[in-house]
Structure formats: structure tokens, C-alpha cells
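Take a look at this one chain, the form predicted alone, written out in C-alpha cells.
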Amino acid sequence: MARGRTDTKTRLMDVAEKLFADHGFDGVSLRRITTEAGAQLAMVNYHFGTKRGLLEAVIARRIEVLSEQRVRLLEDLEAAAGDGPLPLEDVVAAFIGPYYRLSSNGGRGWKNYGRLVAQGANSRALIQHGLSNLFDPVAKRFIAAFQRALPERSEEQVVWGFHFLMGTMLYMFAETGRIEKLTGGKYRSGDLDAMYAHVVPFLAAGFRACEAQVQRQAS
């Protein structure tokens, strides 16, 4: 019996994640979700309480996996660096690498998640507020790591850089087909390896360029 409940819960989250990503939180009814999941409406109430609770569960299961992997990679970097500085590109890779690997190996679900967060105001608000206990500690750890990798940058510069990094990461995985449209098919939307190879040095360069831009504006 417990297994049946678990399977139903997972099915509901899988279907909800796809529908929320495709149509937005307000554009999907619970009835549609339960119909496509082959579940009764009462099961949503049992497992999640409300539609908002279902969205929270969808986001939380992704954040938890990413958080665990990101922290583990960062701890490995810190152990290897000892008292020395952290390599900037490696800190960038530790943050976006788990998302890349899961998108590459885990299939559509992670792309759905990227679209859901990038496009849905409700899901963004949940990350900022309702799920802050899951994401904020990891974000703060990485902001500290970026400050350690860039000791000459101010806290403000690093925080803005991290904010832009998050936006770039979510967009590039949510809109994997955009590069193909922009280039008339010259570059393939499904080439996540090429995307990852380009985005790590791009984001690291963005952090480094911030100081130079500020200095030019001040002079």
C-alpha cells in the first residue's frame, strides 16, 4: 500500500512539473493534473494539501538534489585549496555542473524544471520565500566561495555576479532550442556539452570583467 502511495505521489509531481513548465502555474488546473497522472483529486490533498503545495514539492525535490551535489563539489574544492584561493572557473563549474549533468542524463524533467523556474513568477516567488531554507544556505556558501576566488572584488560585485550567473544558467537550460533558431540550425540545441564548455569561461569572465567596468565608470 505504501508503495502505491509513493508511486502516485511521484506521478503527480512528474505531470505537474511538465504542465506547470508548459502552461504556467495559473494555466493548469488540478483536475487536468490528476487526469493526466491517473490519480484522484483527493490524492493531491493527501500528499500536498493544495496546488501551491504541489508546486513547492516539485521545486523542492530538484533543489535538494542540486544542493547536495553542489555542496559536495564545493567542499572538494575547498579541501584541495587549503588556505589558498579557490579557482574561479572551478567554483562556477561546481555550481552549474550538477544542473548540466542532470539535464544531460536525467532528461526532460530537468529541462521542465528550468522552464518552470525561468518562466513562472509563482515558482520564482516560492524559491525566494517558501523554499529559502533549502536554497539560501547553498547560495550563501557559493557567494562566500566567489568572494574567496575574487578577493579584490567587493561583496556587491560578487552578489550581482552570482545573481547574473543564476539567470544565465536557468535560461540556457530552459531555452536549449534558442541557439538553433538563432543560427538557422548551425549549432544544435541538444548539444549540452558544447553549451557547458562555453558557459563556464563566459560566466567566469563576467565576474572578472565587473571590476574593470566599475573602474572605467569611476574614472
The other form holds:
Protein chains: 2
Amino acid sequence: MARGRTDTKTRLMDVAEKLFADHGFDGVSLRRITTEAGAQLAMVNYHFGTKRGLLEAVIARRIEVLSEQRVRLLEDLEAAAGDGPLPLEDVVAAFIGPYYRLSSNGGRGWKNYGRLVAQGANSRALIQHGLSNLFDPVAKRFIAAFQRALPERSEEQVVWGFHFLMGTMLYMFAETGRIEKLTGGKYRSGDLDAMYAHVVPFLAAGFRACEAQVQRQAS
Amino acid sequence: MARGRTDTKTRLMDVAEKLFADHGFDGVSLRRITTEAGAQLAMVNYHFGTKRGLLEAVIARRIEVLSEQRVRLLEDLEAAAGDGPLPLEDVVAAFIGPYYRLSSNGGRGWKNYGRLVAQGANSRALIQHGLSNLFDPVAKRFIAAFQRALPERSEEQVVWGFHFLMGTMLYMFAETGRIEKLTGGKYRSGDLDAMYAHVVPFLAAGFRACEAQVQRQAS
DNA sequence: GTCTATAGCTTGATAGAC
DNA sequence: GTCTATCAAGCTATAGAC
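For comparison with the form predicted alone, please write out the form predicted together with the DNA.
Below, the chain from earlier opens the complete complex, with every other chain and molecule after it.
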């Protein structure tokens, strides 16, 4: 299936991405991946060394695209802001917007990636074995950017806000099907347009929550 | 190890809970679970039928406790509110507070459960196979409660707000170790006291975000 | 309720021809 | 870069004695 259109290495990554997302890393065998990719079992070890190497390649190729878009948007904001504070909603949008657009219009692969990375990010094993290193530099830049967007708030408040943002974002792009079960199908976890319209003001208001307390006390 | 203190069935659940949380459902063998529990391989099938039955038993025994506490707090709120709206912060606290207290003071098992359930909730396979049914009735009650706490907001806004709350909560109790990597150990994902103090106002402000827009337009 | 023993199959990884 | 063949180990589940 799908032989010849793309090269073996890419086909293996595409199929692995989908199956890892559906069943988890240990829930799929290399035999199943290679069979569905129309390749031979030995090709995984030839191209990626190990099963784990295949997983890392799958994640790395998406993170590169996502990180570059996020950083470019953030640099645009920084250039426009000069010495002033960054607009909070824009920083939220610079972080989540690229993921939203790639998940919406980037093809089926990005949907699979979203489900895969939500499982990986909630797994201590994968994080402690260094898989999140690919993502850390950009995350650190955005924590600093959120501090610049909220100069009146303590570092502690910004750090926890970023933590809550990550949980919200990961769950959003996992598209688990949970919300359709809870609402009888009236709302859909794949409706990213509706979710994105709500998530930016939701998170921005959360970030500002304690800032509002400070302002109340000062007035 | 640990033989005789508790019965075999409980020991198997305790060890499975920890190992499933550490390595995922397919990342652990029944041999490893039974060995670490000091039991024989065949005891899993005797007590739980299948490996999957063991997972469901592990999750069900915690959900029962958690759901009962959440519902009791919500019923107290409803009794105190009479015909008026429910206080938003109190509804958030009724949902997240019991989980927070059990995870903080309920022993190591609740920590393992938090990590396990965060992986399961982000896995489409486990949700579609009905594992989330255990949790749905209480979740539906709380969506209705959030609507009662925010009478000016549309159902749509409340539903997405609850969706964001779930992502935040799951990630919070997964204690992935991510935030210590991002802050050089200055903040810790196991510091639930600090996180809980921030998460309630954060989520309440997020829920109110669009309500504020409505009020601005009306004034 | 606990144990041993084992059936029947699948796993990740590799060796070596082409 | 691709293929076949295979290794050594692991797996879930069950049968049946006690």
C-alpha cells in the first residue's frame, strides 16, 4: 500500500506516526508498521536503528516545523513591541496558532502527531528519557515572552500559567472524542476552529487573573 | 515483596497501577506485574480475567472515591445556593479540589493513578473502548453546574471551558517533571499546593473571559 | 485461592545474499 | 537500499493438580 509515491523512510514515519498515535509506542509492533507501509521489517533498523529511533524521527520532523513558525511569530512581536510589553493575546496566539493551523490544514499527519505527542507529554518515561529536549528551547523562550507580556506578575504566576496552557493545548490537539461523548455529539473535539476562538481569550484571562488582584489592591 | 500485608488482589492492583503509569498499558507484562507483586502469573486471570480487566479494576476503584467526593461537594453547593447561581470558584474547587487532596495526601497510589489516567485520557483507543464511561456521569453533572454558575454565557462557551479545564487538570496531576526541566528545578510539577492555589483563579477567569465581553457590550 | 507447566504466538533485532 | 531467513526472548492466556 502506498508504495512508490514517497520513499520508504518517509512512508515508515507516516505509518508509525499514525499507529503510535492510535495504540501507543508499545501497542504496535514493527511488523505491523512495516507491513502497512509496504516495507520490509529490516528497513526500520536500517533507517532508524531501533524502534525508539523511529519514534524520535517521527516527532523531530514535526517539531522542527512547529518551532520555526512559533519563533518567527514571536520575533515579529518582539520587533513590533520595541521596549514596551508584549501583547498577551498575541503571545498566546504565537504559541498555539501555528499548531492550530498545521493541525487544521497540514494534512492527516499533523492530526496523528497531535494525538501522539499528547500521550508522550503525559508519560513520565518518555520525558525523562530526553524526548522533550527537542521542545524545550522554544518553551523557555515563550516563558520569558509571557513574563514580558505580564510585567506586573511574578515569575511564579507566569510559570504556572504556562504549565496550565501546555495541558490545555496538548488536550486540545489530542482530539480524544471525549467532548462528543459528554454532549451527545453536539460539540466535537475535532472542531478546532471553535476551540481556537475560545482558547486564546480563555488562557489570556487566566494569565491575567492574579494581575487583576494586584490592580484591585492598588486602586 | 510485600506479601501478606494485603491480599493478592489488592497487591496486584497497586503494582499494576504503578507500572501502567510508568510504562503504559502495553509497556508492562503481566509477568513483571505479578513478580513485583509477589504473586503468580495465573492470578491475574483468576482475579481479573484479562490484562485489560486488571486495568479497568485499577481505574474503577479510584473513580468511585473521587466521584463520590465531587458529587457531595457539588450537592452542598446546590443546597446552599437555593435558586440563585452557583459560585464559579466553588464549582471549580468542587471538581478539582477532591483530586488535589487525594493526590496530595492519599498515598503513592493516587500519584500513580494521576499519571495513568492522564495517559489514558489522551489515548483515543482507551476512550473509544469505553474506559471513560466510568467518569462521564459526573462530568455531565459538572457541565450543567458550570452553566448554572455562568447563566449569562452560552452553552458553547461553558462546554469549551470545561474541555480546557479537563486538559489542565489531567496535565496537573500527571506530574510529568516537565516544568522542572524548563525552569532548572526552580519550580516542581509535584508542588500541587502551589499549583492548586493558582489553578482555581486561572480557570475561573478563563470561564468568565467571554462573559466579560458580554458585559462590556451591555454597558 | 494458589501453584506449576506449557501451549501457541509475537516480539525487536540481526546476519548475510543481492 | 532492499530482501529473506532466523534467533533468542518475550508475551497472554489456560489447563489442571492441590
